[in-house]
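Only one chain is given next, in structure tokens, and it is the form predicted alone.
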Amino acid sequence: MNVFYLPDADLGLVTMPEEESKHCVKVLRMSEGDRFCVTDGKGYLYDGEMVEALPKRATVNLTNKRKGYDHWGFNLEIAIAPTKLNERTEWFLEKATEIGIDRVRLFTSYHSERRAANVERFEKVMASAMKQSIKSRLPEIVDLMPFDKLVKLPFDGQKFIAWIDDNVKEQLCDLYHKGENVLVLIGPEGDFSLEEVELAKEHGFVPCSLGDARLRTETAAVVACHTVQLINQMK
């Protein structure tokens, strides 16, 4: 089923933002009476029928409002490094809000290999995923920010900083607690300098590692995306 995003979802009638217009109608060809899905990207989903085909401002009659299935009782945030290859940065993003997650937050660290970030881009690529995965929930993603300035501020939950060291041994899917709130810190593909994990340390962010395997740091990222969601949804 096509899905499309109106941020300005409500029930009855409403008019489609011109990209989305342009899409269903001279994309996908769609006409007067044609059914599809639609996400506010607040945590609701509508049957959504054309009213009036028009390609930059098309009519829409939204019905049948309900809550999306992609609702959990915890807070999920990763705080990542953008890569060098911003295409890489685009994945995770993707990969992540496939999988579920509720705040992104970039920053710039000692090796860090990219700072500036385009984050409307960043933003289009995850409402993308939203749309193709059937989310009712768009991830807040938040710019750019030192990280000396990112581990000093306040969160009500478990913190970790995934740091490839011999001695650290504990992983985050034995330190992790079902269903509290996490941010999990991600390095760029230097890793953290020592100076900034005790900086972490200092601010109540525990060291875990993500495995054996050595991973980029998009990849990392989605691990630990994936690890937090996966301890949630046993049972």
Given for the second form:
2 protein chains.
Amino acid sequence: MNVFYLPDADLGLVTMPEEESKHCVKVLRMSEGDRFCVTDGKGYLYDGEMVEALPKRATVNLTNKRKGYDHWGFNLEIAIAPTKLNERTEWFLEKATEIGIDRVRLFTSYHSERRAANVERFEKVMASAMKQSIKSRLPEIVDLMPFDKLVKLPFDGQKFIAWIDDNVKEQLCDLYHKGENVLVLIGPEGDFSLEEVELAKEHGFVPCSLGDARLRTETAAVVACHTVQLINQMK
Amino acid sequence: MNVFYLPDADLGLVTMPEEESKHCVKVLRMSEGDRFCVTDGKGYLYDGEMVEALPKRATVNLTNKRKGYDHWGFNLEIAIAPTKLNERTEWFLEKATEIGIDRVRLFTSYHSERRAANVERFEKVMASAMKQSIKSRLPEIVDLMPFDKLVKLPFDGQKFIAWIDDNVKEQLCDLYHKGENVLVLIGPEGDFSLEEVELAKEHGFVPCSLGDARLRTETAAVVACHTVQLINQMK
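Okay, that was the form predicted alone. Show me the form predicted together with another copy of the chain next.
Everything in the complex follows now, all chains and molecules, and the chain you saw is the first one.
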């Protein structure tokens, strides 16, 4: 089943943006009468039918508006310092979108490898993953901000900082309370500086371990995301 | 801390294989007296010191032989049909090695996208991940075999088949018993055929869900791997 992303989706006739029009008419060779699924990225799915297969502005008819099943009832946010290799950050964004996440916050810190991020490109990666996994909501991505600004932002829920330190024995899976909103900070390749960890603690972030395994930055971010989702799915 | 993989590691003087010699002498420019960590891929780590920095056959002195911490006390195996894009299978192998896995079995099935696999290349990916995450054990990878042969192999532990079906309500995280050996079958992009699921059930595999999210093959495999590790890590 093909899935298309139409941010302006609504019941009735809708004109597809040029990129999606081209994709379904030129690439997928869809024609009048063809059926597909549509997500608006805001929480709703529709049944779609091709009405006018124009390669630059296809018109589709949307019916059966319904809420997606990907509403887990809590707010899951991961903050991450973009990795040296962009593909690793993009891989995290794809997998987190599949597994389920509400918001990704990018930050720069003392040991950050990257000081700039292509948020538009990152959004495309998440939109593609949203369609592939037939999700109704596109996770929000918040552009780079300095770590000291990030930790001062208000957040209504549990706040953790995943930190590789022998003194940090308590694990996210034991500290996180099922159903609660949660924000997890994932360090850069060089990890957080001691000052950054102290600053985070001052602002209510609880240091936590993600387990014994030594994980890459992007793996740690996916593991944190899946840990929260799994705890909420367990009986 | 640099980590090298020496399958023949032992206490005392050891000659590095050509590839690792080249890597540490030519690429990392290590010289006499430089120190590093060594894994033998069989469960042990060593402290290493460069004795003779020859680019094709470097000699190192190994001391402080110790068991790695990555002995989780149960056997975790994932069987997967290689994905259409090799990089996705390789990504799974890298992440599973970081998170922790004992054996990966490759299989071909009715909807398989690939009928051949470059096991040597896959091993290199896992060896690299083992070094990066300072693991003492290199996961074993078993070359492609037909699905009907795979499900008939004896396995001492819980056996699951992750299957995307609305009738499969029970989740791996609820069915798996902490501490037990486990083998999870992950379907190809086109999922398992009904006949394959029936055959697996006949041979003791329990159908399970990995949650509500619709996951790509390689994501499902990583999620299954992390689910088992997390349940064993939880208090």
